[in-house]
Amino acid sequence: MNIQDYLVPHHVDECLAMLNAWGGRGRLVAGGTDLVASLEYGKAQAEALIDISAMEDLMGFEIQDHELVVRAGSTHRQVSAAPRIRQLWPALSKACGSVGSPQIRNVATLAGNVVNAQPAADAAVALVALGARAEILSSGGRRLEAVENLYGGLGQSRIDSSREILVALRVPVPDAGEVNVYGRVSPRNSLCLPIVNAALSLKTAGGTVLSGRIAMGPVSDRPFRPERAEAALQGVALKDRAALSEVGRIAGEEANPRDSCLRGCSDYRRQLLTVLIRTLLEDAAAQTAEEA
């Protein structure tokens, strides 16, 4: 690392001015659980770190205009522990609670999970399934982008954190009959990367799926949506276990995981995904039955 300065802005305008002053040689840091390691091993470069953890206008979350707005400084612990999020967005709550260890969740941020652009990132997989959007600020103004469109390749984010600020993540409030779930398969429950993970968001009525979003990882260079499996969900009765199994089979067939010494061979991971998607669909069916 060749860090020449460490800056602590207190509001967004000051932060943006610092980024502009360093002309692409500064990087934003919040929890730093990913960035510091990348800097140490030369995978990322920066001459100045701009710490957003003291910026009150990037703290907290709230529901406004039929959206959950999670600001960039919100940690995984804060999101996973919030009763309202646990009630309306259990997929996001569970995904954030699956990240690392309690120590990591206390400092790592949901926004950082997105900017790091890893396809297995638990919270990012949930956000893609939930149809979340990112609010991004730069000297050119503000823009909204679907989280699933922020990936330029493995570990390559379309957000330039040397010139832009991911201000907030915006997640739609579920409508009546809409359910969401998250799950992962890993060797142990903490401090462990998932072998596979997935999240579902289903719109249902009368025990039938109207439409659904599925996000899976790590089976691509980004959280992956199996389009054929999503199409196969339409019109499926939630009590039809054979149909739910078929959707899981299609999702596993669409996945393209690589052989990995860490996670296992591709065929094994496809089979795991088939079972995981089926299990999550059954969990969503049970959740719908409870709410009926």
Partner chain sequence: MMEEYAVVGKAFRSVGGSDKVTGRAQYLDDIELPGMLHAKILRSPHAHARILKIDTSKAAALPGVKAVLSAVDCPKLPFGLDVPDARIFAETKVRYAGDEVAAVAAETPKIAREALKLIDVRYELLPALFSPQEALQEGAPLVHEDKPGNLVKSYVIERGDVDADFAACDYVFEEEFASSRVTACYLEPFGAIARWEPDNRLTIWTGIQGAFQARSEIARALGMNPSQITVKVPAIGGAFGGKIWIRNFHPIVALLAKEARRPVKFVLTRPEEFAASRPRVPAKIKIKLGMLKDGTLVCKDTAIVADNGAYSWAAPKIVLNMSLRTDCLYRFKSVRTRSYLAYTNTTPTSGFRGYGNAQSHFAQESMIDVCARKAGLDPVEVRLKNAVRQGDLTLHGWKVRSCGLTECIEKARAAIARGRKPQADPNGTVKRGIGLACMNHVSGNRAGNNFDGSSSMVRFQEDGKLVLYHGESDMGQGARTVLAQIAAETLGIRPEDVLVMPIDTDVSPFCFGSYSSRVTTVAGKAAYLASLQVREQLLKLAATLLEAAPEDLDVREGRIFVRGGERKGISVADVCKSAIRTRATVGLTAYVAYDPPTEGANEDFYGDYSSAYTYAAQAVEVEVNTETGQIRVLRVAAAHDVGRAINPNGIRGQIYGGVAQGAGWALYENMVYEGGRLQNNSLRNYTMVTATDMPEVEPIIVETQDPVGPYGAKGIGEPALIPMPPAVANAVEDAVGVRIRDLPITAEKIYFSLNPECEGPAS
Contents of the next structure:
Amino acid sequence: MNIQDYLVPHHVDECLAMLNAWGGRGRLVAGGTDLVASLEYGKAQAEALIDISAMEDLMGFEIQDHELVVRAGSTHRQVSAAPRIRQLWPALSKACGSVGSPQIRNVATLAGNVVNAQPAADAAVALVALGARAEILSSGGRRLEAVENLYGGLGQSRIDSSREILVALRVPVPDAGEVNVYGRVSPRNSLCLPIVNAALSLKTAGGTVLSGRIAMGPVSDRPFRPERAEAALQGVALKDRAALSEVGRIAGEEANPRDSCLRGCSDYRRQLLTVLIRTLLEDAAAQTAEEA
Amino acid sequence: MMEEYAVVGKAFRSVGGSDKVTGRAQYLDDIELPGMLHAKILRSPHAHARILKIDTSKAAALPGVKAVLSAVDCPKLPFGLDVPDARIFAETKVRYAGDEVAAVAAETPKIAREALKLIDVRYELLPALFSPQEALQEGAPLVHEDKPGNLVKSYVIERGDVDADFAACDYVFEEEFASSRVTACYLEPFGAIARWEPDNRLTIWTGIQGAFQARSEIARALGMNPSQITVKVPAIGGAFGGKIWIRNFHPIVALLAKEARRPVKFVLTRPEEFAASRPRVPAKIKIKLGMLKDGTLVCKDTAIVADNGAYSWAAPKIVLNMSLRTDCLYRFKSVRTRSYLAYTNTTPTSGFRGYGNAQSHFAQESMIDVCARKAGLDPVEVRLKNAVRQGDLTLHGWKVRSCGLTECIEKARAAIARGRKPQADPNGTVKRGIGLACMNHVSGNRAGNNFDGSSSMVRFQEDGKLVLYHGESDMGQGARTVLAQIAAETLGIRPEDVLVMPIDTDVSPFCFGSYSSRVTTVAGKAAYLASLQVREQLLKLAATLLEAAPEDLDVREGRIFVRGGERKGISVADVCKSAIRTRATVGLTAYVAYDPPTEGANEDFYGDYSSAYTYAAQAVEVEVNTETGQIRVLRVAAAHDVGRAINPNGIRGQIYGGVAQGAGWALYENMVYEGGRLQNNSLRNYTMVTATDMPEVEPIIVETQDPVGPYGAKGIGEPALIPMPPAVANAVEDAVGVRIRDLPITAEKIYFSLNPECEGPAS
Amino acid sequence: MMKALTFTLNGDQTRVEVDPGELLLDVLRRRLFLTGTKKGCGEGECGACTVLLDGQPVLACLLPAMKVQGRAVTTIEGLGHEQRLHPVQEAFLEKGAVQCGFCTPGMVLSSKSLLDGQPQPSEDEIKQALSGHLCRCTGYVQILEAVKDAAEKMTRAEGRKGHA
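Having displayed the form predicted alone, please output the structure of the form predicted together with the partner chain.
Let us now look at the entire complex, which starts with that chain.
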């Protein structure tokens, strides 16, 4: 990598000014764990790194009105370890705890996980299922976009981190009867990208699913939402194991995982998704039963 | 009752351990020499291609570049082992994706990397061979034009009348097994530093397992005499057989240093480690086995086809081991093995913990279970019935001087039976099973009539500290600790008072190196014998000082005393001072070259070639998810006949580590290629076990007191890995009734075996 | 353009000129000659380059050095020396948790960080804390034993201090 300068802005205006000054040749760096490897192997180019981790206004997370606001500086560890998040958004907490290793989770940020746009990214899969939105700032102004709309192809984010800042991720607070779950399948227990992963967010009442969102990875160029399986969720009784299996089957059918010499053939990965989705629905059923 | 010792069998802190926990231990990449340059190697991206042109002029012109080399600049002397077919750089063609094409030395690693991009190589692609089966087909393209049929080596080994014995058997079964390509994956990348000395001698620093073997191979590649070269071995960050032999970078770094007239360092990157290191020889092994109704194993006919890769290193020797060793685990009446080793356009294969023995054990120990089940017998009982025993002369001529195989089987079986989990969960998706596999191995391996020993020099200093020189590398397995314990025990001093010297071929006594699980047994014996000689010198001088007869003296904890009159004594340090600082002129030094009492195998591979054979049985409990095929190894009971435990902490460490590597291989370690290119060249997707994957392990140490090994000890370096894959395969069949015959035993394979109606991946 | 990096390294205020994109691992090893921090992969997978940043384990091979500006870094050289080892280092030696030693500095630092925050961790917490470190030699068992042993000894020593 041929980095000519390393800049540390202290607030977002200064950061935007730096991005503008470098005219697309500067890149934001948060934790840096993905970016450094990409720069090292020539997969990414930049002439200046603009480090956002010292910006007070991008630090921490909080619950505001009806949203959890995870600012860009928040690390996977901070999010996965927060008791309040574990309680209300167990899917997000668990997904964040599955990324990389403890050392990586200590520096890697959720915002970075989203901007890096990998379809297997655990936190991003959870955020999509939870209906999270991203707050993006550029010299043109501030905009809100659903996380699932930020993907522009494999590994391609529609956020241009040489010109824009993802300042926060906003996750709606679950209503009563709403539950969320996350799970993954990987050959070993740690330090491993998933063969498949999935997150679910369900609105339920009286043991019946009113509606639900499912996100799965890595089965597409982005966290994938199986529309038919989501439709099939409506009205399903959480005690009805056969019905849960059927949703899993449909989700598996809708997904189109590639044959991979490392992750397994498509049919097998579809089977894993079928089982994973059903298992997660069972977990969700157990959660609602606990709350009731 | 075995004799109790003061030092042997006791837990001691590992020699060099405090340097490692404080970060002071110096590994190769920690060495900085004044003026040192950094080297990078340009490797072939193609599996097989003719080199049309190499233009290095732009790279040479880049500021900061001090040397650029390709084949035209180097000696063209073949090097390698049994079949020397390697050259320093690819000359007319490249034979695997990773083959060395050119190299650069520059002021910084970054400049060297930039320079590689400026080297212009034109290739003409050639048809490539990715499996030995393809390579052995009539009319296949040739990997080496002078090696017809792509055959590196073949063996036919026969004992007894196999065909007649098959005819007399109650059952004859036949199965084929396959082992995958796995890599040693030590944590410290391999590398070397070269510096030319004023007298035109060459110094090489490299973390290699066999310094003297390295010296002679580097000399051969460069056309020098071994004594012109000094090999120095810094701390080694793991090796497992992957650092036994030199690589092309050793002569390359020497030539770069010569060209640049500066010291040059080269360290493999992790992707290079994957693409261009020496993975375990993959093999397809077909076994036909004949047995009687009562479970007696009678005869065995084996056919092996193994993958040598593009250049030949240790694979011929490894295939020989693969062809012989498991025959001596049970009391077969007759055996026949036909083996073929073929060139392919893949990374050259070589040794990794087990040296061929691991592959054949996967086949045979899986086969025993398959046959026993088909015959309605208990596989463990079949093993017990046929196990080789102490005093046996095996059909390949091994003299079994000590053998705890039966005890190992019984103890491992009992241990795994204790605390078993339910065989199925209530919802029926999770099933559990147990399996057991045995193994035999060697402690040293004599090739022909050659030396198979080790040398040791011990010398007291004037302050009573002992200096021990040896030439067997400590890659972390604890060679230095065991040698210090043996010397301390023999001399009656504390292990802390023994200084085990680093390896420098100018100073260290001649040794072969750390492989074949031989160090404790042969280097330990050399250290023992040298220590005995010095003990004699020490007691003789002490006797004059104490005015007693030497035979009445004993030495314990650094103090020499008259037996029965313990109060009359003198410290070892005082005797040493008297020996060295007076006119007594006692050397208190001994140099012993020890060669074990084995004759070696003849040209028909018959003969006793190791002074101590080791035995083990490992039992495992696994859990299989029938919906996904996912498998977990829950528990392992690992019973090992180690002769006598010199360093119990170290033995436990070898067992745990071997189990971890064996479990990784059994479950998921596999180098996956597409079109000759490695798809998982990173620790991200070459998956070895982490702390959260490790099963619960119960190490069981069985002591049989070997008559030859020092204090009765035998080797433990390789054994614990070997039985893991077949034990896991056997346990999987016990759990869910499917037999996986090719490694690794992935969840996907189990799933498709459980669901034969589903179409599996095209393979 | 070189940048001036000022940070606390093993308790000492340290100033060093670095390239703007330089990684912490290279600054430690090549500029400051602290070679106890190892490079096993350079890809953030093996954990051998682990150092503590404000007490938390991070990977020096993925960290731009400028990220430690004004912060505190602990490397293995800052933990203990031969005459006065940290209890975790003592326990690693005692339990035979060290074989080749290449993963050891990182393992020791992650263990120390764990015990600083959680003096009596469960077996699972120890495994999780070490899950970002690959070891090819030991099968991890004696490493886990060592961390447990260190935890017990440190807790006991704390207790004694409390009573005194």
